[in-house]
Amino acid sequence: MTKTAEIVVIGAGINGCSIAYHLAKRGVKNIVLLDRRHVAGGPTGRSSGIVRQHYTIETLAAMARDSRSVFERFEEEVGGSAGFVRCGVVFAASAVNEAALRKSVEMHQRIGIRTNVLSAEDLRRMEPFLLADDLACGAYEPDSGYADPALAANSYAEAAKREGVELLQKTRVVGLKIQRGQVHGVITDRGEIATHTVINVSGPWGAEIAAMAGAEIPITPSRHPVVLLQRPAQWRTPTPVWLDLVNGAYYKPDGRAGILIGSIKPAEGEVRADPETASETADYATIAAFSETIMKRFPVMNEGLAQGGWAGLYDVTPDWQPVIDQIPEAKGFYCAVGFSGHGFKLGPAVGVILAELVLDGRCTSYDIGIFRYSRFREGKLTRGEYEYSIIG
């Protein structure tokens, strides 16, 4: 296979597919989108799919705000479906995080996110099965919810193909062709693609691809299990997504009867996993531990039933924020990697950002300075207000 492309996008998760789509919508011809597996074959396909806007960092909140709007109107804006369910999202906090939560809600309201602070008693009225004795308040977003990650990514891929993008699946990148500090091509296990512009959106493999261009991005691939439980018969009423800042967990409704549990604790990103061999199933110990966690917040789950689980990969940076930047080591090489487990909900906005970076030379829709590649050398990392870095 010998090809020529104007732009090559490496990685067909939600962000890679969104980037390819937005570039094509801006008029770029001859884009190649490739993946070593298949569309949503990496972290996207194992994502919990939560679509929330609650961030303590304004850039992230604005990106999430705009992305949520796209997910809700996906058929109209992109085509196909993202499987979006608007069930609401609650961030539940104790007195320890109350000030940061209220400050964040004020910022959200200022930038146009529909949200408000509820008391612990308000939360109990919202969900009678909630144990709220250790809660001070919660931030409630009625317009948020969850989507179907694999469906959303595939819908973006199909929309990109309608715009002329060529999708190559089961195509592994083995090298980049760099001459005099300029990208000249992508070398794959199926041949070479001549190009002067490459966008690295390869998630847990992001540092490996960046190294091919002479760039060092500190990414730790880590394994993130989630557990699916069946709610008991008495708790089949609608409930929002809950992010529990006390117990370091999230609980996402899954259909009418299921509920999905995952961790937001920093320890999730501290243990390195091999992206090629990491187990994609949840073991008995994880199921038991997560079951104990949800019962601390919803005691009724003592009567729930375990239905199994799975595990996906995070591409974690030291501050849990992505690198979205042009990389100076090789002209024409861009990265959008290191999303650290919260990249799915930002996918539509990431496509806009990379289209602006590549075609206009800078991003004007958002202040993306916090994502700059140089911040690690500068020692100026971007930290959120909560102890759980994944929240941002």
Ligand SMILES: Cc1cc2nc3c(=O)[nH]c(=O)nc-3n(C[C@H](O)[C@H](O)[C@H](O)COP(=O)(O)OP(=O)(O)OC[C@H]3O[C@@H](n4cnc5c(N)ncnc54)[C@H](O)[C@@H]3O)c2cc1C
Contents of the next structure:
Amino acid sequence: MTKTAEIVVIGAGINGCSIAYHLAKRGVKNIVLLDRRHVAGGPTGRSSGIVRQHYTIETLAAMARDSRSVFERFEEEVGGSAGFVRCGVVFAASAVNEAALRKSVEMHQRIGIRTNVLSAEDLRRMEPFLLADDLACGAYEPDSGYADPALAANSYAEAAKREGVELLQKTRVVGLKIQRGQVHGVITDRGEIATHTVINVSGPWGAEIAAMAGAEIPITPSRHPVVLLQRPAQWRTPTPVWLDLVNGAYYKPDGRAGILIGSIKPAEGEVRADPETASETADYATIAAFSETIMKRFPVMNEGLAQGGWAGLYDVTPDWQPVIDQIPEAKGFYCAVGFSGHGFKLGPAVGVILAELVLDGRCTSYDIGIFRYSRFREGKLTRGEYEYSIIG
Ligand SMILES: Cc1cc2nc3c(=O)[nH]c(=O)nc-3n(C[C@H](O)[C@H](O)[C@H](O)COP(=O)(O)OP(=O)(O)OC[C@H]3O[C@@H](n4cnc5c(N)ncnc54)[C@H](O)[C@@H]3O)c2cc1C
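Next up, the form predicted in complex with the ligand. The previous block was the form predicted alone.
Entire complex below, previous chain first.
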């Protein structure tokens, strides 16, 4: 296979598929989107798919706001479905995080996100099975919820194909051709593709691909398990997604009877995993520990039933924020990697950003300076307000 492409996008997760779609939609012909596995075959396919807008950093909140709106109107905007369920999201906090939470909610309201602060008593009224004794308040977003990440990525890939994008699955990038500081091609295990523009959206493999262009991006691939429990018969009533800033966990309703639990504790991101060999199942100790955690917030889960779980990889950077930038080491080489466990909900906005960066030379829709490649070298990291860095 020897081909020529205007742009090659490496990685067909939610972000790669959205980027390919947005570039094609803006008129670029001859885009190749490739993945060593298949669409959503990496972390996107393991994702919990929570679509919240609550971030303490305004750029992220604005990206999440716009992306949520796309997920909700996916069929009209993109075509196909993202499987969006508008069940609401609550960020529940103790007094420790109350001031930061109230400040964030003010910012959210200013930028047009529908959200408000509820007291612990209000939260208990909203969800009678909630144990709220250690909570001070919660930020409620009625319009948020969760989507189906594999479905959303596949719908973007299908929409991209309708716009003329060529999707190459089971095609692994093994090298980049760089001559005199300019990208000239992509070397894959199925042959070469001549191109002057490459976008690296390869998640936990992001540092490996960046290194092929002589760039250094600090990414720690780390393993994140989630556990699925069946709710007992008395708790089959609708409930929102809960982000529990006290116990460092989230609880996401899954259909009518299920509830999915994951951790938001940053310590998990510090253990480096080998992306090639990391286990994709949740072990017994994790199922037991996560079951204990949810029982602290919803004691009724004492009667719940563990149904198993799985694990996926995060691509964690030192400040838990992505690098979205053109890389000076190689002209024509762009990166959108290091989403650090919160990149599904941002997918639609990431597509817009990369299309602007590549086609207009700069992004005008969002202030993306906080995602610049040089920030690690400068020692100027992008920190959120909460102790849980994943929130951002
Ligand atoms: C368990 C879990 C729960 C999560 N929950 C949430 C959540 O609730 N909400 C949220 O917003 N985010 C969540 N995330 C994070 C979110 O899923 C990711 O940030 C997002 O899916 C990343 O998408 P991506 O397109 O950037 O990359 P990825 O999905 O990582 O895709 C990268 C792709 O690149 C391909 N690739 C790698 N190397 C090569 C190569 N050499 N050649 C060709 N292809 C290559 C891989 O096969 C892969 O398909 C979660 C993640 C996990 C693991």
